[in-house]
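Here we start with a single chain on its own, the form predicted on its own, put down as structure tokens.
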Amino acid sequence: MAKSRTIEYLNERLGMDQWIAFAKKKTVPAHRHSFWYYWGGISMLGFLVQVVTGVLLLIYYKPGPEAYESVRQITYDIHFGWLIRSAHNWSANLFIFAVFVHMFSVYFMKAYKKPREFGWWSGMLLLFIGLMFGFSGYLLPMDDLAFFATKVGLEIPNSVPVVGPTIANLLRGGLEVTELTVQRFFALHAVVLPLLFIPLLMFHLYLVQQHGNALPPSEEEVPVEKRKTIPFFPNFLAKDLAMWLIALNAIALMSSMFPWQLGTQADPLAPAPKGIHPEWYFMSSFQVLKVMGNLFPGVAGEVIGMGIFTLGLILWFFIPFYDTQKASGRRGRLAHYFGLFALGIIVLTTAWGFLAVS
């Protein structure tokens, strides 16, 4: 009786029946590629874990001169501080990896086509902000690895012709990575980027609800009457939550078995550790710049490397304007091959970069 009164109370004020009816009416395509639909949800889980663990870390973290000492206390002195910090770092890697998988699955399913263009563009912007989250957060412990990896990473924007040095100096707060850089990165990581990310995420989720899940090209050829669907609530939601549980367990296991380490405090006057490199999600662009620098010594190599990388991003971003035909058409096939080429280059140059520094 009390339960029914509570439900009635909430329904009168929140209109829960309307939301439940909408959820029951909504369906999701069921086919052999349905597995790729879950990666958007896994990305969301990674971001939520980031928010929760990030808030807990904020309680003890001190940007600026005390950055390293505060992280040392979190890692070694505060009960379960090491676990929260490890979960924050591992979930960050899961988040970026899941977003990459989600992006390529959307691309190969042609889910950027009319009327889903804004879903593609907003997703690309979310990926860019997510990479900025990773880059800005990497420096915050201010240990030797974070310090020198950030110096290396800032060479990527610094190599952009004309505006690059200005952008790099603005991020650093000067010509070198200092405690002022930590404060700027912290403000970017904890305030500016969330203010940009969360409204854009809400817009992206709204578009997903508005247009639903796209069918891959192979399923579009199936007659409408033979296409299979499952109810979003509770069938697909239950499977989505099961994927969340698997991902959450993976984060917990990685955090427990491979806790995130803290190196020695950064010393700007010390030589860089051997094999220093940016994080894996920047390794591809880092390796392209390095290869172009070897082929074309001097500024020319940096300009050519950034030119190739920038051109690829522009073509990738505006693919909805090019691929407007059926998947079996010439443009559709070329777009598919371009996606395979981009994926292959990213995997190859990332692996090449790690082999080169090992």
Second form
Amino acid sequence: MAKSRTIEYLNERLGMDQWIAFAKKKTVPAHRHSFWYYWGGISMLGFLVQVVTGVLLLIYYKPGPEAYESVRQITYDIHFGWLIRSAHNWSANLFIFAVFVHMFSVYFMKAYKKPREFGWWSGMLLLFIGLMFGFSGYLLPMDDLAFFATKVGLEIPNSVPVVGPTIANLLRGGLEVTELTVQRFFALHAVVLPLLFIPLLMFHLYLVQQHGNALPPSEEEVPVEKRKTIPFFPNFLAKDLAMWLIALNAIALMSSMFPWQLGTQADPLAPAPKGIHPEWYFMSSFQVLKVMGNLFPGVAGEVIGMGIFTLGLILWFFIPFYDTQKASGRRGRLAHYFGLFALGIIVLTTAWGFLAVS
Amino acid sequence: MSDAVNTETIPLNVNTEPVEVENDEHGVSRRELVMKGVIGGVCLAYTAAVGYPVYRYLNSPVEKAASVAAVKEVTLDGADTLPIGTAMVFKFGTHPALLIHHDDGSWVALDAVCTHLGCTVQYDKGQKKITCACHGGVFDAKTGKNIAGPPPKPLPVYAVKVEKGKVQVTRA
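The block above covers the form predicted on its own; next, return the form predicted together with its partner chain.
Time for the whole complex; same chain goes first.
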């Protein structure tokens, strides 16, 4: 009795009934490829865990000269600091992984076609910002691995013709990676990137709401009256939440069984540690650059490697302009093969990269 | 519930066998109650599993400070030379504290945190009293007794032992 009166009180003032009615009317397609619909949601859970654990780390982390010492304290002195830090790292990895799965499933379901082009483009930008989060966050502990990863990573903007060195120096805050770099990477990581990411994510979600879930080509062929759907509320939401729970468990399991390590403090005069390699999500580009460097020694290798990458990214980004037909014609098939090719290259070069450093 | 066309509702509860509904006096089936209990329990377990580490994480400096505050004794090197009629401030655990060398040669050490709203008090040499600038509290400089203004309680007094080259202050 008391409960329903409270609900009634809130409802009259906040109009929650409209939202629930709306959510009940909204439907999500149900078919044998439905599994891929959950990966956007898993990405978002990864991001939310990032926000929560990030704010918690902010409570003890000190950018600048004390960066390493503060992360050492978080990892070894503060109760459960190791867990919070590991959860931040593992959820970052889950986030990037889920975003990749989400992107490829969108690609192969051809969900970038009209009217969902802006969903594709905003998603690509979100992925780019996500990778920037990864790159800037990686430096913050200021251990040897962080130091060299940043040193090497900044060679990429540095190789951009004409303006490259200026951009790299601005990002670095000098000619070498120092505590000044940590300070500005921290500003990027904790303020600038979230300010860019969150509105873009809102836009992305608004578009999903606006256009609904896309159907894969195989499902498009099914006559409208034979297509199956499930209500968004509560059915799809319940499944979505179940996925979130699985993802949350995975993060907890990985964080407690494989806590993230802290290396020795960065020393600008020490040599790079043996077997140093980038995180898995940068491994593919690392390996391509390495292979190109071997095939074409000197500056040429880097230029060719970067050139191939840039070209691939441009094609990938603008695919909605190329593959426009509703029915899957010749262009549709080509786009499909291009997707398979890109996926194959990424998987192969990543595996190759790990075999080469192990 | 769902009036939309093309909508096939997949029930969350997939048991298709006829359910024996045993209603209690409020008309809620036992199965429903058990389900609610299980879901509530799982939610509670998750909240605890996430909440406990977060609480301990946030509470870490508090625990550290508490162990510092638990200190029983402080040795003040060279404090035995404190001139008569003057006072010095020292740190006892996490609190500021006062060591006063009175005109009659006696020594007194007290907690310097006002019992009213926590401001740090000072020794007034002219009045020979301890005063608090925040809200005008006044304490006796020998016993710590609250003698004027808003403070509700006296200042805690510590035991003092003066030796050659040092003064030892002990929590009574």
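Just so we're on the same page, rigid core means the largest C-alpha set that superposes within 1.5 Å between forms. Residue numbers count along the first chain shown, from 1. For clarity, every value in this text was computed on a predicted model and none was experimentally measured.
Comparing the forms between these two forms, the C-alpha position of residue 198 differs by less than 2 angstroms, with the core used for superposition.
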